[in-house]
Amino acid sequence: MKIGELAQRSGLTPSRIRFYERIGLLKAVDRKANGYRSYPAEAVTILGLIALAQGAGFSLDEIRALLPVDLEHWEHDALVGALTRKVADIETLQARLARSKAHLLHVIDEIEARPDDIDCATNARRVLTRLLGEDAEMPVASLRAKQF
């Protein structure tokens, strides 16, 4: 099939398909005498796998390492290992996001606990002092490096 049909069937742009071909993710592409690319039917499946893997957080390099030369010969141990590692990466990210969420909820609680008799600027200093302690007067660049 020509690239236009493959683009339509896969939902990807022709430039994206050419990119995947150029970096070695899409193989077995023939060239006709007129220079047009001709893609096998399994190219739709391969492009779907690439999109699925990217959606799961795999990099293009990781995908390239896992995709077999043809879809009939998967490296079972390598595939299961990569999937297991990606699950561990996701769990690590989830834990970090949970800590970030808890921190932000704490900041919201501190901001909303503003006493009625102080203005917003005073409340901001109060919150910063509670969150940062002595570091409340620290330059912004130093605060970015601080782990919360």
Contents of the next structure:
Number of protein chains: 2
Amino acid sequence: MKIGELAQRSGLTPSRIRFYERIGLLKAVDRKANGYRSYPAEAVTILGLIALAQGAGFSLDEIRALLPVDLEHWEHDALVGALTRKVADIETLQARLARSKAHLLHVIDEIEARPDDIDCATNARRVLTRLLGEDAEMPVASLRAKQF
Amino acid sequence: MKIGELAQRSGLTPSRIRFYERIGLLKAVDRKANGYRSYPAEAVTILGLIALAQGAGFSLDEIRALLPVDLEHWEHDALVGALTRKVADIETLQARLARSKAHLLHVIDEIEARPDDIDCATNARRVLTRLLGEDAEMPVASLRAKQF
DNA sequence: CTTGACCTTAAAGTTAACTTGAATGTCAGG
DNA sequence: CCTGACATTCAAGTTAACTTTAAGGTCAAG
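Now show the form predicted in complex with the DNA, given that the preceding structure was the form predicted on its own.
Everything in the complex follows now, all chains and molecules, and the chain you saw is the first one.
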């Protein structure tokens, strides 16, 4: 199978597949006489797995560390450990999202529940004071660094 | 107030504050005779707000579009609209995280619930087949693009 | 024998949100 | 007067995961 067909079948682009090879996520593959890459059917499975893992929040580095040389010989414990840690990561993010959401709803409330007897500017000051008095949240950047 | 003190009081770095000014998120501030930036007390509030909004998932572009020239004159409807949309974004992400988590737990289950009478390699094939038969999820990249 | 679809490489571009580095200026204290 | 802590600018580096571009081979079909 040439790279174009593999791309079709896996749903990735050829450039992405070459990129994965370049960074060592995919091992270098056989070449035909003309230099074209020639993939075994298994490659579709591997690319599918990579996409799946990415969808679950694994970085390419994490995936590289877990993907076995041979699809039938996984490092069982490392894999289960990584999966479990990823679940914990998701739970952390879920908690944070719930807080962010509650916070936003609260702000919307404060803005809209402006007493009729005060003007916008005063209300703005009131909302601002409450907001900045409240706890400042962890910046989102630290989360992006952790993969979501 | 010079930039160092503002940095102290807001918890941001001086380079970050200059960066915000460079990209037009902060309007250019007064300079002293020596060229040093001189901030009003209000600047602490503005930086606090920016950090807060970032923590809630707003990009700098979104924040720039919402931050008013004058802290007391917000574009009420645009603001509430943006906050509401952000809540919706969070809900989308929450749903996706819930699915990812369920998926991961399911995979862990499949791996560990290997019948005693089949070997690892066979189990690996079984798990793989099930996995790749299932729906492929949206890649995480498209989420990062949307701010989380 | 030429067109067009496909393949190859290496290098550079993309995005967001900053940081880091280099070169230089300012100012208060000892 | 010198030192050290601050300030300034501009350019370039960082990270992740790719894509895009440029310049060029390969190959089947008409």
